[in-house]
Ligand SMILES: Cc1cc2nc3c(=O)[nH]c(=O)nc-3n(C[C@H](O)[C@H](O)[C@H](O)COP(=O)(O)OP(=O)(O)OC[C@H]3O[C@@H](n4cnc5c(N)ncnc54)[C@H](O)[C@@H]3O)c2cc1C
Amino acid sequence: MTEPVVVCTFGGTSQAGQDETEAALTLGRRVGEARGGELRWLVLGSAPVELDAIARRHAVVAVDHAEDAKLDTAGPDARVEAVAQYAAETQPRLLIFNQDFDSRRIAPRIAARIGATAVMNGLGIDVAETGGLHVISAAYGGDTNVVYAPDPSRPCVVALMANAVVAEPAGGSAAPPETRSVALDLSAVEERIEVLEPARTEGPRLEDAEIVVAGGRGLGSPENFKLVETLAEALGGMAAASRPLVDEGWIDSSRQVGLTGKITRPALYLAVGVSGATQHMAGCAAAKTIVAVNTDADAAIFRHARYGIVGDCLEILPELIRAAAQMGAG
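For the sequence shown above, give one chain's structure in the form predicted on its own.
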């Protein structure tokens, strides 16, 4: 039997989580079709409400559902053990996770447990003529892409970055997937780290915004970030920031764009006082249009921008806000 391709997700029913799941299933289906293997979907914890519909859209052959009280606590030790037991049974050729805080903690550990190659910051996967995998990944702070050719004799674990793949349903009418409960023994697992207060996020996600206005050090002081928020509101978008502003407490980390923050794909990305460091550009390079405002004509951001304004952002922002307000009134 051909080794299966498995997409692994954790319990959750949010629209954002569903979009990322469908992107991972799209990639998994493409790899499976290219290698002649089946696509399986491993769900750890509570199942999505639209599980059957999602599985059909992406021609999933089988949905493997594992439920255990220890999986609902988001503890990494239980999840590592669960996937390791599952992999021992199914012998997957490829395991795909959506890259987030949780998968960053467990994907490398799972790879070590099952003797697999681990690739983080995944952007895509191609199948060579020989059947081997070529995994495209962001590297050097997102400044370049690299292609890894994992050892074909070993399984591979890939963490897929947000917005790296556009979800596309399979063509035609897919048969209902086989659904089965996965028996796991997690009785011996004791979490070594206790989460005292989980992070909570509310409202729209930066990753889904069509318009993003991001501020950087060029704003000068925390009080000036209000101009970024006002312009974002006038344009119907979301305010964001580079990492230095988050580190200095100007704004919450949920609004950080970059390799260690959010990966965005907006129609318009307006960078104000942002230098354009590679770590930041990793989070916005996929924008359809980048507009930059910076006093330094040689700033790296201008190499990525379609439109650029050389000038003081504190003088230009009020004018942009005024223009956006007039457009809205018109």
The other form holds:
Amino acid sequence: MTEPVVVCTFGGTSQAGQDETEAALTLGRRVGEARGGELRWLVLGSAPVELDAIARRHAVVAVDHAEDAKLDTAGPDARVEAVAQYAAETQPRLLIFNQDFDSRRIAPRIAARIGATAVMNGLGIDVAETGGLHVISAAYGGDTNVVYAPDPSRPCVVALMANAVVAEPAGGSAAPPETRSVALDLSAVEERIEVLEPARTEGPRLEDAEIVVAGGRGLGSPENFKLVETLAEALGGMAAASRPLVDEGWIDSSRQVGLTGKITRPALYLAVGVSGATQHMAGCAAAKTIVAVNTDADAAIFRHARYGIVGDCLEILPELIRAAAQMGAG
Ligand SMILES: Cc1cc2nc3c(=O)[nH]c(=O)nc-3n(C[C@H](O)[C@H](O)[C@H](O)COP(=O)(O)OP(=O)(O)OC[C@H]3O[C@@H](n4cnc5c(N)ncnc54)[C@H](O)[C@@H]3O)c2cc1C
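Rather than the form predicted on its own that you just supplied, could I have the structure of the form predicted in complex with the ligand?
Time for the whole complex; same chain goes first.
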């Protein structure tokens, strides 16, 4: 077996959805094609319903599946041990994770266990003429990108940020993947951290929303966030927020957009009372259309917006809600 490229996903409590999985498989396939390494998909814990169809869509050569009750909990130790045992057997050249709450905790630990380099905040991977990897990663709070050339004599672990790569199926008809049940011995693993409340994963995800209405500190008070929620509902979209609103407890962290929040890619992103700081834009710059409402005509958000309204969001939001309700009724 040539040094494979392995995309690793988790069942159970993991947050990464199918789109992210397919984005990671797309990236893994491209790297594999460029370097001549086969693409394997390591699924730890309960498998996605469409496992076979997804694997075929991305020309995965082999699906390696490991199930163990310890893998379906939110504890990191069993997952680190599982991937380390798997890597000892398969000797991957590259291990790709979707960057979410879980993989942020475990990817660097796995890299340390298997003697790999680790790159977090991954945006993409190019293969140099020499066959070495060039890993592109967001740095300085999303202000800039860095390109790393990891030591080619070691494996490399990359955590891929959501929406950094657009999932694209392989062309042609791929052969069905070889499916293998991986035997792991996790009997000695005892989680050192007890997870009292796993990250919530139910309900619609901001990352998948086609319409997002995001409120910022310009709203002035938590009560006014209701206007954002009402408009989002009237438009059939989801309400979101800038980080200060989450930090101040106006809304829970699952609604934070930005570098340290969710990366969205909606058709419409309506930002009200949001300044447009780089760290916020990291989570919405890929929106097809950005509309901004801000009292400050020089606010950075207007540099990104296709349509802008200079004005008080507390006056404009009720107007937009009325218009959206009329559209809905019409
Ligand atoms: C490492 C790091 C990571 C970060 N990650 C994130 C992240 O993931 N997401 C994120 O959002 N931020 C993040 N931040 C914070 C970020 O730098 C900004 O501080 C934050 O985005 C600002 O939020 P805001 O635009 O709501 O508030 P402000 O910067 O206070 O802007 C409020 C805006 O509202 C306007 N305004 C005021 N009154 C009104 C009104 N009545 N009507 C209309 N407009 C009005 C003002 O003109 C202003 O432009 C991060 C920072 C760091 C250092």
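Positions refer to the first chain, counted from 1. In this text the structure is predicted, and so the values were computed from the model without any measurement. Note that the rigid core is defined as the largest set of C-alphas that superpose within 1.5 Å between two forms.
Core-aligned CA deviation for Ile301 between the two forms: 2 Å or greater.
Superposed on the core, the two forms differ at Ala292: its CA moves 2 Å or more between the two forms.
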